[in-house]
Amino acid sequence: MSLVLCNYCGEYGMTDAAEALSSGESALDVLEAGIAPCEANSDIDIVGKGRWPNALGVMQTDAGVMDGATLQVGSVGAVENITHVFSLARLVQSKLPHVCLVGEGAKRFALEMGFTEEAEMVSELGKQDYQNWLRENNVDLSQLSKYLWPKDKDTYSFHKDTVIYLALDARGNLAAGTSTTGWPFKYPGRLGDSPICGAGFYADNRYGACACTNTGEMTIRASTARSVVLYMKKGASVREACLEAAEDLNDLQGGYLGSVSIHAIDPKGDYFVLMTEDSEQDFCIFEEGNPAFRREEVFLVPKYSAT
């Protein structure tokens, strides 16, 4: 059963991804078909031409991709003025001996590969949000580290998220992909889990694929995406593997503890999505043979107790 799955904010590209899957394209091409429209849509807050820049007002984007057939990975981080960073991550995967490029090096590679540098990545609404953030917090740009810890995570008004896609193609190949602008008003150069293989994404044809969203600092600490796939390797179902990984997250002590959403599929086409907070979200799923994709609710697990 071939399928493609994305989180709620990936819906903008789901029709394109479904068409690619139905046309017999590879899992990697299906991911790119779905993610690229999201990156180009400035109405989506957290990816590509988005809404929330870093603490200096500059948009820095991250992306990652993994091919479950070969376990090859490509990722980029803290890239400025480039919209389609998922496509760039694919080129890192296929054109370079490296796995990850960041900052100026990633941008240099993008320009070598013919990407167009964008004059403006932050939406007008995002510019307003940034100026409001500066004013309301009386931010001193020379002391940014003083302003980045949310006073109350339950009322933190700017959500953290990533566009994620997972695909299983007709040949039985799995792939996982991510693209994001990251934490709103983050410290310049911050990388979350989206470009970190094993934390924000992982795919292995033998066992399954996983991608995570929201609080990347936590999934980096727990190696969540890789853990889900390893639990499946050890015999867990998709559901059991995700719940086991959620327990790992729940055991984290100290640091910033927020919500995490885990999306996973296995080689048989079974899937499961959970979220570790009590905020309602959903996800999109398309299975080949169906007329269109559908939305389903995530499974909610108990909220973290901050320590």
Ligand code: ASP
Given for the second form:
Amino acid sequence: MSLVLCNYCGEYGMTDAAEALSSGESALDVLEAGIAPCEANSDIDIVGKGRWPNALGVMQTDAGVMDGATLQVGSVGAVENITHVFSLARLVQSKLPHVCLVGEGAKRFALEMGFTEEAEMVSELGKQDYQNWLRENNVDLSQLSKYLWPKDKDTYSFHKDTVIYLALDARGNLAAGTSTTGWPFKYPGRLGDSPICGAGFYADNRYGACACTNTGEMTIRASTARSVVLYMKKGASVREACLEAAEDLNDLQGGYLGSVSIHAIDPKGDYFVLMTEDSEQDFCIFEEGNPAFRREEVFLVPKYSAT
Ligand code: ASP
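Having gone through the form predicted alone, I am curious about the other one (the form predicted together with this ligand); can you provide its structure?
Shown next: the complete complex, the earlier chain at its head.
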């Protein structure tokens, strides 16, 4: 059973992704078919051209991809002025001996690969939000580190997110992909989990694929995406693996703790999506042979005792 699954932020690209899957395209191409339209749409706040610049008002985006057939990876982080960073991550994977590029180097590589340098990545709404954030917090730009711990965690959690896609193609290949602007008003140069293989994404044809959203600071510490796939390797079902990984997140002490969503699929086409805090969220799933994709609700794990 081939399928493609994305979180609610990726819905805008799901029709294209479903079409790509139905036409027999590879899992990697299906991810790109879904993610690219989201990156190009500035009404989607949290990816590509969007709403959430860093603490200097500059958009820095992250993306990652893993091919479950070969375990090859490509990722980019803190990239400025490039819209299609997921495609860029794929090129890191296919054209370079490296797996990850950040900042100026990633942008340089994008330009070498013929990407267009965008003059402006932050939407008008985003510029207003940034000015409001500066004003409301009386931000001193020479002391940014003072302003990063959110006063109102719920509001902050609501704002950040990532587009994630997982696919299982007709040839049995799995792939995982991410693309995001990361946290709003993050410290310049901050990387979340989306470009970190094993934290924000992982895929292995033999066992499963996983991608995470929300608090990347936690999934990096718990190696969540890799853990989910490893739990499946050790015999857990896709649901059991996600719940086990949520337990690992629950064991974290100190640091910034917030919500995490875990999305996973296995080689048989089973899937499971959970969120670690109470919040209404859907995800989208398209299984080949169905007329269209559908939305389903995530499984809500009880709120963390540590927060
Ligand atoms: N996980 C992303 C990050 O930490 C953001 C998100 O998905 O909310 O940058």
